[in-house]
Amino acid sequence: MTNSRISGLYNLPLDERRTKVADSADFPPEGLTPFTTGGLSPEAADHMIENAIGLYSLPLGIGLNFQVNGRDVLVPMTLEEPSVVAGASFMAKLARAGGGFQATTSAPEMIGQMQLLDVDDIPSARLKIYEHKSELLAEADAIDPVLKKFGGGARDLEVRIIEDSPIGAFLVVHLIYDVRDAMGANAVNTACERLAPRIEAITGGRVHLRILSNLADRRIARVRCVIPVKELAFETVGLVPATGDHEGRPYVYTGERVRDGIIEAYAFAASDPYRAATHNKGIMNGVDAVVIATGNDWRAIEAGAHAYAARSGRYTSLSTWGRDADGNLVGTLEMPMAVGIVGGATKVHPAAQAAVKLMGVKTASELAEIIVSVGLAQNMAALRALATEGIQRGHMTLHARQVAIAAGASRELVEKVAAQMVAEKVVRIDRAEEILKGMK
């Protein structure tokens, strides 16, 4: 059974971390050797893309503390950014002594889109296709007998009539589709390739394009968590932004103060559209990071969730913040989450095959519930940073080694140089290479 609680863990040499996560998640240490080597061979890569002519890495962190609905589990997290991987760690640590995160998903139903155009006469046509509508989803439910054999298939069929766009009135034919375990997009486009020619000649209109949607918004993953209002206390030393005093004396942040500092950040996130796109930007820190890990496409989840959040004719916040009645905080979640275990990159790439395996993930269901609770955390990690010492602190902490990589630093001067420039609030190349040449 796995157990996602390692003290420590970022102290210890890389092959040391490697043989610790292994051990943690009772997991043979063979397993993680493609996230070693990358996974990827050219020769694969060749198959995967056109015109491939070499492969890209980046690092693949482990999401510690998490718990999913009852079970522990390890995440691996894919990104350049730093301090995602300490802050969601961080905010699921708290928010184990609430539970964890409870999570769920609707059923994973994609929705194919069918644009009918050069109809006579478009209410007409669109009660034509209801009529023809058991038939139609008899047919699309025959396409993918494998599919069908596993739960999957044919849903429904809606019928709308776009009045107003720059060519006029059109209808568009929904397909609703059950994808099972797989993300869904060739199985949905195939159903909609068949199902076209009916169509027309069910209405005598021009099927035009017939293609999977991103906006899965049948396809939702939610998660809640509650965080107790002492987990939340913390003491700092040095300046502290919301007041601007305290440098170089310990402050002690109350509970009640971050809990209502969270808030009050979550509510200018969706009361202003500027504020609710950094803010969203933050939830799918976490979000990608696990997408991409595990294989699937991140640039489909990112347009599904940025729709969602306008779906009201508004761009708002995702995420929810407030306080229950004994005073904690509460946290929810809610997106679509059109990933899969099956078909794909996922089943490709060596690295992505591990990341799932390492999660113990069974279905694609699974698997959106635990990055829907990794968005969460990291949302709450941003908040909590934002609402205290101010983001800057932790982030540029790790970015300082960076800088003093580019700046040219060895293995060996790289954590002088960085802290140096932490300590001088100063992170900037042009000042790491003046402290290299000091050193030098």
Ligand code: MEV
Contents of the next structure:
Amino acid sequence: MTNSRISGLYNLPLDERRTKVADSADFPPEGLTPFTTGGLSPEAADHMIENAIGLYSLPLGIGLNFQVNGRDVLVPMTLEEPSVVAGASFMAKLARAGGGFQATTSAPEMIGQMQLLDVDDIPSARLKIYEHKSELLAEADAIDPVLKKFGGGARDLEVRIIEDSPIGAFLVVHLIYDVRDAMGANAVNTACERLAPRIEAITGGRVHLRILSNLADRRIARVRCVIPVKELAFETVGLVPATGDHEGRPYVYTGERVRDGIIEAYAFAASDPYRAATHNKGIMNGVDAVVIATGNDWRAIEAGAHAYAARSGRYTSLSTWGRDADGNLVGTLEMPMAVGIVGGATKVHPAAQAAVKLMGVKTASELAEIIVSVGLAQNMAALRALATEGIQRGHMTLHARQVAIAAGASRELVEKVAAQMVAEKVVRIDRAEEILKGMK
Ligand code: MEV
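Okay, that one was the form predicted alone. Can I see the form predicted in complex with (R)-mevalonate too?
First the chain shown before, then all remaining chains and molecules of the complex.
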């Protein structure tokens, strides 16, 4: 059983951190080896893409304190941006005090699209396809016996008329396919390509595109958390927003003030697409980090997320924030989540395999539930910072470390150089270089 609460992890050296994480997840320490090397060999990369000449690494951190549907989970997060892992971990701690994250998923149904052109009579062609629906579904169902064995397969067929396009009206056939624990692109694309000649024969038309839709709005993950209002209170030293006074006086943010500030920030995103894009980017900071760590297709997740955010015709927030009858903060997030734990890079990338194993997920749905929990936690971390001290304060120390490294600080000097820049409130590479020179 994993215990996701590890205090002081940040202060340990890297190798001790790995040991601690393995211990806390009841996981063999050698299971984390792929994270020390990045996992992928150049030879393996050569089999994945064309013209491979090497590898490209990103940091992998562990999201702490997560409890999803009553189960503790240590969450591998791959990304280059400072503050995200710390922010998500801190918010997961607050959410934990309210029972953690409650998450669900719909059936793992993907949509395959077939664009049907050159039919004589669009309404009749549409009905003819419906008349042959059961045989088309039976044919699609037989395509992937492995998926079928695990309970997946063709589920439904829908025929839409696109009335208004640059080439006039045409038909689109949607094949709904349950892909179980796969991301599903291969299964769905194969099924569409296989059905296309049958649809042409039935309608006398020409099937043009045959491809999965990334607007996976039948494969939705949902998550909810309640943050007890008292958990939101904190004291800070520094800028006092009411007066603009920077002179290092203590300032107490009450839980109610933080809660209301988060709800006001959400209202901005809910009603303005310019803000919604940034708000959703904060959610994707958490979502993509886990999607990448598990070898999943983050472009597909991004495309689905933003298309879903615009499904009403107006781009808006993917999450909501409000208060319950007891005055606690309540957050929700709902978005398409087409991730798999079998096949693709998840199968061949040793670090992705290690990430899936560390979380102990047995199904793609479980993985999706963890991913949306991290997205919601990360969204709250950003809103809390923005609604109180502003985003730069938390960023500054982490950013200062990166600047110190960029200026050439050795491992031993990074913290010192960063601390001095933060104290001076001058976080710039030229200043880091000067400080380093002074130290040498
Ligand atoms: C930065 O990577 C993400 C934020 O801009 C998100 C937000 O504004 O909600 C902080």
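Numbering follows the first chain given and starts at 1. Throughout, rigid core stands for the largest set of C-alpha atoms superposing within 1.5 Å between the two forms. Nothing here was measured: the structure is a model prediction, and the numbers come from that model.
Peer 1: Superposing on the rigid core, is the Cα displacement of E412 between these two forms 2 Å or more?
Peer 2: Yes, the C-alpha moves 2 Å or more.
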